[in-house]
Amino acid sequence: MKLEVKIFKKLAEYDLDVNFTACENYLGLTGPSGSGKSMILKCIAGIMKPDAGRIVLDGQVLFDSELKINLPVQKRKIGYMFQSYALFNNMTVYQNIAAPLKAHHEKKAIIDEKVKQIMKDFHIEALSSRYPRQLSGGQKQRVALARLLVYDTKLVLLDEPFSALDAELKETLLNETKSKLQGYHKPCLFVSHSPQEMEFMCSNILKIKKGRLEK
């Protein structure tokens, strides 16, 4: 992965100022709550736009405000997982692991066959037909990174997927993360306060406060 951000942004307490270049495929992103890390991903994925600057990933440019360029979140390829997980929760487990390949427009016989497989490869194939409201927060966690990994992005965001559970289950998912992701192959932007987090999950560590990397 090579990822380049370079964004300016103002915000309401500070203006998010922020250069940086990644070609590790895990790299992490902490700091105090308040100063930055959600808003450089929601940047990244799309979902809001930088006043200035630019972001390319693998030389794709994502935005770039003095060509006006700004993709759509679903041109980026770019899989987003918010700290709530941010399930449908009129859909089934089914259902919302096959959303983003149907807003894709795949056929259905092969949304049929990766939703499976993946169901499959988390051990999640009995909670098919479950609603959100029916699962607990690890079920929740496992079945939103399937959602991410079952179509084809680029990159996978990770917003403090962590900081809800008890230890004993944090420390189970971020191994199952952790190994998920290499056995797709997917890079990975990780975003937590947590030292210990930040220490297994990535090879360098940025640091962010309100709204400036730290040297």
The other form holds:
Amino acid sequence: MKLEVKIFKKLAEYDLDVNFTACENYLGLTGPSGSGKSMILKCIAGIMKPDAGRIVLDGQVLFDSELKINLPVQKRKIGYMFQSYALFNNMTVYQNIAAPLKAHHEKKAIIDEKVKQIMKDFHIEALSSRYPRQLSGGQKQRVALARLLVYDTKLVLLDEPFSALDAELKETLLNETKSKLQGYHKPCLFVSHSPQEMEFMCSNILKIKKGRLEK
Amino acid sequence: MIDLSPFWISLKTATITIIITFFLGLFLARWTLNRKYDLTKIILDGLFTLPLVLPPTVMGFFLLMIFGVNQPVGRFFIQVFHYKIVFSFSATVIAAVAISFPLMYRSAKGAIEQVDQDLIDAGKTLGMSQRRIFFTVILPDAMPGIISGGVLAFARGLGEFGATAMLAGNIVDKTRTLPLAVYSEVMSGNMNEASIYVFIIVTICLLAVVLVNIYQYYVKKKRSY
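I would like to compare: after the form predicted alone, may I see the structure of the form predicted together with the partner chain?
To see the whole picture, the full complex is given below, headed by that same chain.
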């Protein structure tokens, strides 16, 4: 992966102003709460729009304020795992995982095959017809990850997905997440304020404070 | 023997009204929320809330300005369809929709706004179009709020008096709804007849509100499981 990020955005308390280029497949972004980490992820995903800057992923320009390019979120194919996992409450585990495939107008038989395959891979077949409210924190995390990996995501953004879990479960899921990302050959940008999680997941770690990178 | 026609006219009016109001209110809520500029949203919101706070007679005045025999829409209907809207049954529906849709609109808007932004953003990153997100994520999540708005609007439509009297009049067996029947009977000193109509209205409205509360209770229980 080659990710080029240059973002300027005025925020309420400070200005977000970062500029970095990364080639590592497992890049970490750390810093205290409210330092602008999530905002950077949201700008890369396209959920938020920077005031100025340029974002390029593997040669594809996602955003460029000078060239007036702003690729819609739907076309960026960047998976985003929220801290809350953001599973759709009214859909079963199966339907949640099928949602991105349906959105990309895949054929029904292909959707079924892909969803079943990934559920098997994640050992969540038994949860297929359950609703998110009937899942534990760890199970939700697995489903959310499966939902990101089931279609052709180019990059996975992880926004503190382990912070709400207890220590023991966290370790298991960290291991699992890393091996799954490697297994599916997906690069990731990982945001966390925990140094241990960072060390384990990432080969390069960027520190951020009050909207700026710390050298 | 008491004349039951106001009951049937009211039931017919309220049923047709709630179908129109439900979709109109929902559509306007989504349309307003999708506007790009905050100022546009604020102005539209004010406009769509106005019928809720204005005296119904003022709404009736505006409706007469639109649907009256010598007004643009009213004349159009007479010339093209040979149909006079004022003092017809359809006027009771128009008046009830005009008065009741703000309740639907506001409840739907509130319910849609309360849907977790993360869910909407997640839908986008997964490649779902705005329309798909609205129908498969936002709408099911907001449904309890939307339904209670619908029931409130139904009850309000059933009780509509002022605008109905101005646009549809008070014609027995044609446009005399329950609230108008109550008024007419009291004016003629028939308190016994009036009390029967009052009893019917109170029963229907109370039933509607209680049913919504029961529904909300079950949703809450189901969601917290």
